[in-house]
Amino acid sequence: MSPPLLEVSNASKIYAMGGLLSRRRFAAVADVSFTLEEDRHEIFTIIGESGSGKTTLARMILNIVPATEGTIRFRGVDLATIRKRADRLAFMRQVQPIFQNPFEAFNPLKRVDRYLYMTALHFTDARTADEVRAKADRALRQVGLSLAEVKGRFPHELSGGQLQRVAVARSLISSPALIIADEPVSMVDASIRMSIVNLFKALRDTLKVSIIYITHDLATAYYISDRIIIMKKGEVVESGNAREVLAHPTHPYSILLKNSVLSPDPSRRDELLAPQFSSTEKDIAALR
């Protein structure tokens, strides 16, 4: 049997705080465990408020921050053993990030197509200029754009939604097995959040890529997720099937989160938990 795509086992990240005489340990992530299977191709969501540890956990999975305790394995390889540059590049080809603010992810003085070209050169077998451009254009078309639309343009010349799509396209160039999207719709207008969220669902279904979706927004989590974990102060307080957990939470913190987005009127409960989102074939087809 092949190993899981991702296996997080009792992973913790502990920081030391204070001076020599008042030193104390702070657990940003505490004893977190979950597994993503190789052939499941799911959207696994990490929910939590600011300070819950969800972004630190994402950085641990990306091998940016090492785990203090426990292990994180990608396709059976312990991330702590990845030290050589060639091994790190091989890992990065398979695990790609999408960050919260697209305007911070791109240098304002650099044309956005250059990012796509460099990614194709480093993470694919493309070597000629035509091959590099073809890789970039193919990735852009997978998110509803084209190279002709973004070529030669600077980040400020694109809308927030367009720039986030370019960020998604950049992550797709290497044909990753896992994408880690940290609050990818929190910085875009509410009017285009649905299209970005639907895009992730379409990518999961058409490209068979697993996605770790990190958010504080229960509405998008309810709509997009297959499974979820809910974090509070570094710990997982509830986990399971997304619809079941969000519809019938059992932990007091999960209940509090749910009640914070619900109306006292029971007749509007489903409407508010999954607002203004639709998964029609027309919506998804328009994004391909």
Ligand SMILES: Nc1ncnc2c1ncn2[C@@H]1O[C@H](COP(=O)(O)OP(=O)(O)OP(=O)(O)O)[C@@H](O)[C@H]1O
The other form holds:
Amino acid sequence: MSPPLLEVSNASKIYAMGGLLSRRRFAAVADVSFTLEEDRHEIFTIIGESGSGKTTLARMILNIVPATEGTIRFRGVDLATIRKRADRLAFMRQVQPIFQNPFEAFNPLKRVDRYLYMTALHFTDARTADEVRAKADRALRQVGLSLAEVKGRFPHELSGGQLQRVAVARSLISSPALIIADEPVSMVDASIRMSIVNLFKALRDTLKVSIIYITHDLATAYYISDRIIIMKKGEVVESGNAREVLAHPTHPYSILLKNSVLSPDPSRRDELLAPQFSSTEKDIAALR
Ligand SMILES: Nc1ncnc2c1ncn2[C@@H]1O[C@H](COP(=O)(O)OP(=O)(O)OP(=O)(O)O)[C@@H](O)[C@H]1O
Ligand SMILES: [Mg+2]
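Having seen the form predicted on its own, I'd like the form predicted together with the named molecule now, please.
The next block holds the full complex; its first chain is the one shown before.
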């Protein structure tokens, strides 16, 4: 039997805080476990309020931040054992990030098509200029753009939504098996948020890629996810099938989260959990 795509086992990230005399251990991520199977191509959502450890967990899975306890395995390989440059590149090819703010992800002085060319050169077998351009164009078409539309453009010449699409295209160039999208729509205009969320769904379906979607927005989580985990203070407080967890939360925190987007009229619950209602960020902020 082949190993799972991703296996997070009792993973923690402990930071030592304070000075020498007042050292204190702080768990940004505490004892998190979950598995993504190779062939399921799930959209697995990590949801939780600000500071709950979502980004830290994402960085651990991307092998940017090492776990201080527990293990994270990708296709059976313990990330802590990846050392050689060739192995690191092979891992990066298969696990690609998408970050929150596309304007920070791109250098304002560099034309955006350059990123696509460099990624194609590093992470694919394309060698000639034509091959590299073809890879860039193919990835851009997968996100509803084309090379002709972005060629020669600087980041500020594109809208936030377009630039985030370019970031998604960049992540697709290496044909990854797993994409980790950390709040990919929270910085883009509310009006186009759903189109990007829909894009993730479409990519999962057509490219057979698994996606870890990080958000603090219940509405998009409900809409897009197969499974979710809800984090609070580094711990997973609830996990399971997305619709079940969001419809029948058992942990007090999840109930609070859910109630924050619910109408008092139970017959309108599904409607209120539907994606067009995304007032949840404000509501969740009010809980803090
Ligand atoms: N390098 C670090 N040193 C110490 N503490 C850290 C470090 N990085 C993150 N933390 C802390 O770990 C906790 C989790 O942070 P993290 O960024 O993972 O949360 P998050 O869920 O992504 O929040 P947000 O929704 O605001 O992005 C926070 O309390 C943060 O201050
Ligand atoms: Mg974060």
